[in-house]
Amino acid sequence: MAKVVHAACPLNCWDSCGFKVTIEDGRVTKVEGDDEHPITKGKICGRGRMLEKRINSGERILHPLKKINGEFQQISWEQALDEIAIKLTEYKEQYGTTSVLHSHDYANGGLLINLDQRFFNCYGGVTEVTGSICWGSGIEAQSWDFGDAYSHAPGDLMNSKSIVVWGRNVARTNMHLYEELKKAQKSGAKLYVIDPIYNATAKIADQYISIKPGFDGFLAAGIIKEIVRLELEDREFIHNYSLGFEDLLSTLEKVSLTEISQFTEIPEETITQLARIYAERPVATMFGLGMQRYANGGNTIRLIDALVAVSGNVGIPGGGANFANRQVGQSFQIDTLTLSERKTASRSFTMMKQAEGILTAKDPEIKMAFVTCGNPLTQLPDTNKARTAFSSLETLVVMDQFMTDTAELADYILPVTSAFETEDVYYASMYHHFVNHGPKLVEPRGEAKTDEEIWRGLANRLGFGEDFAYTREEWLNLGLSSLKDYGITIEHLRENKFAELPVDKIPWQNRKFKTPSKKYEFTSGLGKEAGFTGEITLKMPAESTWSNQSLAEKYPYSLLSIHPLRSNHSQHFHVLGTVPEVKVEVSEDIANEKGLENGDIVKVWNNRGNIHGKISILKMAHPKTINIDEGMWRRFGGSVNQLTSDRESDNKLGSTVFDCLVNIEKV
């Protein structure tokens, strides 16, 4: 007899949604949106329903593999445990921790995902990841500025005036957001869009402006000129509560508003309208995650704060300078279930030089790598160069439920379980401060075990077992244990099915900032320590026109990689039903050019590689433009990333993935 129960999405998504889950049989057959949520309030996309197909999928690996003879052959848990465990002990003592890389990324919202970093601790401490491909260079960017990334909390946006949403397409990743974009627009405010593509939230807006890519910084300079050409800067909040104005001033004067127009292709008295628009405050600004993926990605964030605060619309009700709210992973009790303080030795490579890191690492090298909770055969930037690196190492391991590209490089592969799984409670630092319960639905398929129990046979074995000898109850608990003081316990969340976080609903309201200084810092003591100079810097993409005009010659479009519609990065696409294909789409006046038209089969390639792809032609993009969804597996065609670089970003902590030019031919 079928039953419905209240669930959770695991996604490392935006919206974070709250479902109902019906079961048959002890079988998920329908997962549907929990219309008793506060925020997702019943809708769902297309990536949580297909959650089912994932649980049940003919294609999820149910049983510990090895690879012998380039072929992957069953074996127990136990062989495969006492045979990974003996491996990390043989590095351990043969090179130390750090010979062992462990490599992973938030593929999964669940709070016990971090056990991982506490068997890693206990193990004694091995070479991690820093840093973020999907938003590193933006959460930096703000912690030199605010001292942290906090956003207002969902509703607010009823208070403001205008909102900008400024890179990113939130009917695409954010439902909800785009849901009380509209239903602001009815109550008066006015909606305005930058982006490169005419993309779906562009087509409700008041007002859509399209920028050259990489370039939203220098769009940002302009507006604060021209904001402080017309002495519509807010005074007060510049004397009494910000830090390095001058220095502001004196890098902007460095450019003109002509300069700034050429550069974004923005016409000069569209930058003078919005330094109006800006000034008549509250203003949310609504930042997207790709216009930090460049090498000047952390400075471009900087420049948008910057205009945020110059123009009044900090801490207070309807503005914002909205780019992720941490505060909301903040509440957990992360210390307590990670045990930093049990490693004795450490070293890192940001996650986007993974593959340089493995390559070139000496005392010691990299011997073993662990992946969890990520493809990076498919996420990395430059798959070309991260296949060449995990495939030199002596032992690979890859926790997942499928044949992933980067499971079918592994020695090891062990199932996990799905988040219907097992319980768990789910959140994500993005968007709304509800954490939401997901209850063990089912019993786990085949011999798949949770991340905790593999952690668990594994410090068994390796002489740390009583760090890990709680159960399911007790770990949840204690990662919930900060708040405690407000009533939320699993019992409660159990029976309630989701709580609200005590977090600032309007950040920065009191005008206390979490910089050396207490204020908002325009220059940064923060990045100062970080060895930098601290000052915002007018800086160019490493691969454009202006910056490298002979490498723009030979590959003359801006490539970008947004987020797919219907896989969360590389999750879905091998339960979509159809075999996917990747799109090529292009602005009018490539397909003008080349003579192109919908349908063609196009290569596209630079000096890192090449991808072949059906072409889709982009109404109102902006001009030179190309965009292929990130993504993609290589059996159905490869990853993007086969064309994008390593680089780091201008602070060192995030990927300059958006940071790429190529060419483009019809095969």
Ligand SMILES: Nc1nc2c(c(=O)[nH]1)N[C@H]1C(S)=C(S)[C@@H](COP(=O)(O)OP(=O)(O)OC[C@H]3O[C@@H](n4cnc5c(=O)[nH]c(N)nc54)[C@H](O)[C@@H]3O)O[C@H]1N2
Contents of the next structure:
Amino acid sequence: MAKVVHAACPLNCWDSCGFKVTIEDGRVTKVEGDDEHPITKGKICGRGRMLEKRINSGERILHPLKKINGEFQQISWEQALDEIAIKLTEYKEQYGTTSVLHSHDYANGGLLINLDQRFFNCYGGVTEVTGSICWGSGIEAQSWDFGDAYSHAPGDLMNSKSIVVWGRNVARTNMHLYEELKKAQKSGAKLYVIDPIYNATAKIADQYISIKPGFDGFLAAGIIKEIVRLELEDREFIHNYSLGFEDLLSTLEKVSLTEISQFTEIPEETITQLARIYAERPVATMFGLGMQRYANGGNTIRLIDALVAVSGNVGIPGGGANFANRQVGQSFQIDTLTLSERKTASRSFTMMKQAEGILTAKDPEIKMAFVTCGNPLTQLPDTNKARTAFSSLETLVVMDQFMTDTAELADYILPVTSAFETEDVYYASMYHHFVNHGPKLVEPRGEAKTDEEIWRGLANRLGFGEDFAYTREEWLNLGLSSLKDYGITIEHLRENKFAELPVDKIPWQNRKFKTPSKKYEFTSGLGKEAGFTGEITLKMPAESTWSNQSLAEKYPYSLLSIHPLRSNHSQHFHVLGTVPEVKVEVSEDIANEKGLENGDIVKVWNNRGNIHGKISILKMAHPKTINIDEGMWRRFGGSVNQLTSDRESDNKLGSTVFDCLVNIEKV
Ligand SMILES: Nc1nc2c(c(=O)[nH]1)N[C@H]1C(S)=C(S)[C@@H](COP(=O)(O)OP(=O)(O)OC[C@H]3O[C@@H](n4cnc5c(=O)[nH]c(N)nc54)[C@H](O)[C@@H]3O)O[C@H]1N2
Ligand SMILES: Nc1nc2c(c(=O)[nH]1)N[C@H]1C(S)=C(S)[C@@H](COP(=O)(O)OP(=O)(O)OC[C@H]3O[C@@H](n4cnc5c(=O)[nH]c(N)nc54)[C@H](O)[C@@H]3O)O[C@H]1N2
Ligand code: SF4
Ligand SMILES: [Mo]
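Starting from the form predicted alone, produce the coordinates for the form predicted together with this ligand.
Next comes the full complex, and the chain you just saw is listed first.
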């Protein structure tokens, strides 16, 4: 007998959807949207629906595996956990706990995934990864400007006169915002899209502004200059609630509108027009992650923030510098789960530099790594370096569901549960303010265990088992304890499926910022504390004609590597049902220059690596632009990250994966 029950999407995504899942004979057979979810309203994407394929896939790893003489062999959980615990003890005694690296990303948005930190803290503190390939530059930039990175609630777009989608591929990555954009347009809002690619969101825009990759900071600077020249700035906000505006003005004097037009490849008239649009409040700016994955990414976001502030669009209904929703994650009692006070040693590498860190760390060297919720061999920049680094480890433990590029290198693979095989609550700090309940719907397949059970098994062997002697319900209550006064408990969530978190729907409305001065900081105190000048600088991307001419002569084209339509990063290609292949999308001028037609096989390369793929010509893309979607396993043609750089962004906490020059030829 089939039954339909509620669940939640665990994937790392803007939307954090509510699900309806069909179960037949103890098996998940269908995943659909829950029409009662207030934000996601019954609509979900293919990645969500394909979670049924992921859970039932014949390729699922169902037993612990150990590599013996180059071949994986099935072993028992007892043996796997005993041997790993012995290694952890030996490395701790011989070299100290920071000889172990915890490499992870955020593939599962469940609250209890945070227990990984509890385990490593109780062990004594390992080498951790900081910053983020995803949104690190922007989070740091907004923390300097506002004190944190907070967005308006989705429905607030109905108050906007104009909406600027800046470097966000909404139709592909954030489908419920796409619906909201269309609704807002119907009620009179104008939509502007700024992107080097004429994507599906650009197609519905009232105006599409095509920009040279990496030059958005200059565009924002140009718009501010024009706002000031036309005397359209919000003097009241600048005077009463901000700090450092004069510094910003003197920075802007260093560049003329004509130069800005040259760099951005956007006509001066368009920049002036955007100044008038920004001054006609309210304007909602919907930041994507695109323009911050460059060497100048932090300054780029700071300049766009500055534009939002100067034009008076901070803290007003229908406005906002909408980049991230950190208030969501901050609503939970994460500290109680992670026990950070328990670690006695610490060391960190940035996520971008973890391969470099493995290869060069001394006192102690990295001997062992745990990979959880991530596939670094596909997703890290400069994957050739990552391969060398992860191959050089004495012991690599990968906790995953599938034989990813990273799992292939492991000494031990520990099979983890998939969505619907355990209870958790799910939240994404990206788009909306709801937390969703995900019940356990079916038994784990094979011998798969939750990450939490694995930590408990190891903790028991390492002598701190009492720190893990909690049931799932007890853990969830601990993590939700900060929300108890608002009536949000696990019992409430089980019954009601989701709950709206008690966070500001219009952040900074009271104009009290979380910066050291409590003002909006054009010149940042936190930036100074972090060892920078704190001032906004006009920086170019690292790899462009303007910043590195000799490199641009060898490698004339900008390579983007945006998120795939049908897969969440590397997670769905193997369950699509068709064999995926690498698609090389090129702007029309490149096709003309190189005589390329759709379907041609090409090689794309630079000094870091090369990749082969099939040409697809991109209509109306910015000249000299190429895109290869990220996320492809080796077995399907390989990751575009063979070409990207592991350089950190200007504020050190973000990646520069889109800041990448390449050449291309037909093979
Ligand atoms: N289908 C799908 N959806 C996803 C994901 C997925 O893997 N697949 N991943 C999820 C995750 S983890 C994240 S972080 C989000 C990311 O969500 P987005 O930020 O929407 O996605 P990205 O693919 O990073 O694309 C960024 C956009 O920026 C543009 N861009 C690139 N360089 C520049 C530039 O210099 N200037 C400007 N103005 N634009 C630029 C690209 O052309 C692209 O349209 O998506 C989430 N949703
Ligand atoms: N060139 C380029 N590179 C990029 C990006 C880009 O735009 N361009 N985008 C970056 C961004 S935004 C992000 S967020 C990262 C994503 O990078 P990753 O998170 O490393 O990418 P995924 O492919 O989602 O891999 C996640 C892995 O975690 C596993 N997993 C899923 N659930 C669980 C669980 O509950 N427990 C455990 N232990 N494992 C689980 C999955 O099976 C999968 O193999 O990639 C970054 N890399
Ligand atoms: S991947 Fe994103 S849009 Fe798709 S179902 Fe999950 S949360 Fe919703
Ligand atoms: Mo991401």
